[in-house]
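Only one chain is included here, represented as structure tokens and corresponding to the form predicted alone.
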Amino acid sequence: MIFNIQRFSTHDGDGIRTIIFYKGCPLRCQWCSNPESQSFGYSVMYDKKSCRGFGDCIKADNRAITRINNNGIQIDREIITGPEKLRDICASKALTISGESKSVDELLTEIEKDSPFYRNNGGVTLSGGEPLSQGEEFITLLQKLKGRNINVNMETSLHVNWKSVARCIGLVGTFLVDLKHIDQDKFKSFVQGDSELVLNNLIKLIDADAQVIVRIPVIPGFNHSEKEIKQMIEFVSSLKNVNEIHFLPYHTFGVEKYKSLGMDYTFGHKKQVQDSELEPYIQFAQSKGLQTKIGG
């Protein structure tokens, strides 16, 4: 299941790229900018500012959706049955459904619309959520893209079992690996995951001669200190055949999405990280022989 297709992107890889965003992620990063990507199923999003009170959504599911006087609606997402029926029901687009099932052939059709723009190293970037958490149809897509000589990059946290990673080796041009932290306790507390799983998968992936670029999201209150980031850079510089590291500064672009999903955003009080704050990290990484970049 996907939740977005972004065309003509110049990020997340060389050239002009088509980015496919998959739903479903094993992690729960507190600063996640795409919270709708966390669930493997449909997500019901509601923008109160756009609501005109037409009431069609209530008629469609009056158990889960109720009116609150003149102040819009209240949604009990836990008891919605068949959220797909709500997809196009709201004329004002205040209520939308994130998530759409597409077959491999349907995705290929969408991708091939952009193929004339893939010259000069462009191609497809698979993102999420976590692409490696997808099923066998995902591997079929990779195989067909390879058969069409379409370059593929993949954004991944590597927080999956090794088998899910290994099946993609040889089918993905570059793995863009998010390295969030190397401290087990912090990783578990802020991300609800296992840092050792990520580090072990990263080492195995590199040992398999895969092309890897490491990306560090710089998050205030989590890893945004010289000590922590330098420890991560030291680790990356020790890896064979990893020559490039990207720094992704924290931003608050996803705040409104949390509201529309009825979720709390615990990082809402944090300030965005400015590019200038990354200069000490960049200088240190370059001193270790790594190429650097800010952003994807």
Given for the second form:
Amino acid sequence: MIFNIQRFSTHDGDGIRTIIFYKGCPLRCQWCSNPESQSFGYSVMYDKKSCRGFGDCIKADNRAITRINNNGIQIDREIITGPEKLRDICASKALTISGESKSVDELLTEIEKDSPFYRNNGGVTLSGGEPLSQGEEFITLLQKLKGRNINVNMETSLHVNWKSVARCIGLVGTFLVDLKHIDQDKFKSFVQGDSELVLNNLIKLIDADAQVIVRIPVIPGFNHSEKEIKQMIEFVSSLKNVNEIHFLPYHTFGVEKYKSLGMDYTFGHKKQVQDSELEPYIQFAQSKGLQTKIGG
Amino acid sequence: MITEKKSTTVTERIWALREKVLSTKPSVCTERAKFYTQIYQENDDQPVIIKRALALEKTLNEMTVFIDDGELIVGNQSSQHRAAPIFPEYAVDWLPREMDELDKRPGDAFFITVEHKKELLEIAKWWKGKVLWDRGRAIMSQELRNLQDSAIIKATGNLTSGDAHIAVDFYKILSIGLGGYLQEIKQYHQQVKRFEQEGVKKDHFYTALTISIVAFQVFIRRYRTLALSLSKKEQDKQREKELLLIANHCEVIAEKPPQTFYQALQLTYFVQLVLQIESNGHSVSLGRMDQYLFPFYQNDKITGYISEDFTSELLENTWIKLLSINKIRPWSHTRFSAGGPLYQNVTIGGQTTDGLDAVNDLSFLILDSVGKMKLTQPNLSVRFHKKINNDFMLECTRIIEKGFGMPSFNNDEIVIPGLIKIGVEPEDAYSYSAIGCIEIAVPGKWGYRCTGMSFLNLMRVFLASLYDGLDKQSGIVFKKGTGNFAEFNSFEDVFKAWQHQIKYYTRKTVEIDTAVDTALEEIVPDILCSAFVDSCIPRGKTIKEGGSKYDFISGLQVGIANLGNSLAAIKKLVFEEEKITKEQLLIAIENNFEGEDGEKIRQLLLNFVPKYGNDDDYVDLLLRDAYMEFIDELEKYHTTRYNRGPIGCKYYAGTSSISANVPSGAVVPATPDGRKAFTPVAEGSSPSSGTDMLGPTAAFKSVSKLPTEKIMGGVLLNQKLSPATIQKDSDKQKLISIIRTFFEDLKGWHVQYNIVSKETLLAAKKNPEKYRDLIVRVAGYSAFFTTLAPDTQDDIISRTEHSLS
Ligand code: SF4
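Cool, the form predicted alone is there; where's the form predicted together with its partner chain?
Below: every chain and molecule of the assembly, starting with the one above.
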């Protein structure tokens, strides 16, 4: 299942790219800026600002959805029956369903739309959520893309079993691997995952001669300190064949989305990380012989 | 306060000149009006062409001339910078009517003194009934007048001013000089057969040409005299030298071909200037300046006579001079070209006639000097082609980043084959340039108005097709329809109704154009402009009589995206999905989406229908088919020059509708695309504001599905990018890469960029004095944002801003 297709992306590899955002992620990063990407099923999103109080959603499911005033509703997401039937119910698109099943061919059609623009190594980027958590169809897509000679990049947390990674090697041009933290405890408490799994997969991936760029999200209160980031850079520079590292500064553009999903944004930090704060990291990485980029 | 910072490479004098012109309030100059009135009064018995030659002569001989401190390029259009001369022979009615409001206009205000008002009232009184407007209206049928008054077809601009939309033959002017023209005219004049009726006319034409060219020479020599006398009083030695040099240049170029780059540029500017004293048509364009001036530049460079810095200074001075030229329009037409621009286009880049990259050192200098001045003039166009120098493209994006909408790009890859296909000789096709905004013609060989004929309001036509031909705004049934929408059984019925109506309106645009052209030919023939266009002199004809080598024209169709989106909405929601009934839709648009369910229906129309600009064939192809109905019909007609000499004499479609989307929308009730009543319609061929949600590549794809090879009058695409989008060189390369795809693979026609943030625009709207020099791309051209009317400002603000994530 996917939740978005974004054309004309320029920040996730060479050239012009189309990003396919897959829905579903094994991790729960507290700062996640695409919270709708986390669950593997449909998500019901409600943007209060666009709501005109038409009430068609209530007619469709009056158990789960109730009116609270002229221009507002309340949703009990626990008891919604079949979110699919709510998909096109709201004229103003205040209530939307995130998540859409698309066949491999449908995806290919969308991807091909911008193919004239994929010159200079542009192509498609598979992102999420976690693309590697997708099923068999996903591999078919990769194979077909290879058959059509379309360059594929993949953004991944590598937080999946090795088998899921291994089957993609040879089908993906560049893996853009999220390296969030090396410390097991921090990883566990902030993203509810196992950093060993990520590190092991990363090493295996490199041993398999895959092309890898490491991306570090710089998150205040989590890893935004010289000691921690430098430790990660040291690690990256020790990997053979990885010569590029990207820093993705923490931002809060996704906060509104939490509201519309009925979720709380519990991550305390409200201030975005400025590019200038990354200066010492960049210098250090460069001194280690790594190419750097901010924001990919 | 001027927000623009002087670049360190701009000299103090140039910056001072720039500030001076920028801070001069536009005003009105009555000199020309007085001279023309006097000559017309005294020479009532003369043929009109002689009257006009004498009037031009008197003006050029007697109007105020001045040379500003520090100026290197001289020549003024009127008694002051930015003072618009009055051209009473085109239209005067509006003057007494609007005079008192001129300085209070919400946009494009003009300052006028009490004495000037009095003078103009007198002048207007004498001209009443004798002018172009009166004649044009008189020769139209009642039906055509009603159509015009209903604002479905607009030709006000065409009947209240001159034609222009032309570039003259600068190659020839620079190679034979004004003296050369006199000789050529004399030669043909001697051969005139005065025993034939045509000979009598030709005789007058050549006499008028001679009077005008001689007057032009006198005008140039007046600057010589002035420069000499100023030099005598000059204390500063350096400046004294400069003035003597100016005097010397004027002496040479009054008669002979220029010898140096400096002289060539000065003569080029003089020609540009005088054409805009003779007539007030706008879009008088300079053609391929980097080509015809290059041999002079190269020669001076090799001999060490000129430096790059000085060349740049001369060019910058020329751009400031172009800005000093002004035009006043009636308010009704001002709104169609907001920002008061003259669209004096300069085209650079492109190919040589053998298909090689024509970019040269001068192309870079022109590009950079325009970037340093950041003014609305000239309107800079770059001719793109496959083999274009990539460094040059990168430099273009650097200028684009400055955020004043220039340069815009035209695409050789579609324009040249398109021109050849309609009968233009390949060598000429390779020499085309942009005219005005984005439209194109072969300089010196093309007649007027490769675009800029009448404006057709497509959405009014579309609404009439839903009401059995009734135009609800005027209450008139111009063309009985095929029934009411309420009785239609299928989408095919809607489309048939559209076909039926658009055929009629297409023919009416041609009828109106024909009346307008007939009046222009009789009442206000241009003399100098004809002299400089091939083959008016050998044929002994003005351009309007069929003097030009080629003649292709186009009007402007406004509301392109709305048409596609409306068709898609009806097809999908009413007939396919039956989400809305016919009655519901009619009630909703008739009530401007107010009342019960109105807003909900509007939301459905906005959110559940594919929109043009998102690369969705559903709507893109519907639009193409609907537009083709217009184009197919249009191709049946000819211009008034048919069988009188020029190649072509045909129409093609055009969408470079300047800022007409705002006033055109102001006369259109709510439409089935969810657009509210009287708000702007979409601009040019761009997607409707705020509806292209998938970014620039998808918009490119949609636009390229239009029958672009048939829209030679211009396929205007305006894309807005936030400044951050192209900050880094790597981002600029990506922008170049999508432009390349758009042009090379998708055969796009044109694109231009607005790089400006929403915040800046909002701030500028609030505090205009702080942003006086903030320039935005309005449509096919750039304008000072603060001079625009609030509704145009809002329209610009609301256009989608593509940003990258
Ligand atoms: S890995 Fe990415 S998608 Fe998954 S929770 Fe973390 S930030 Fe969100």
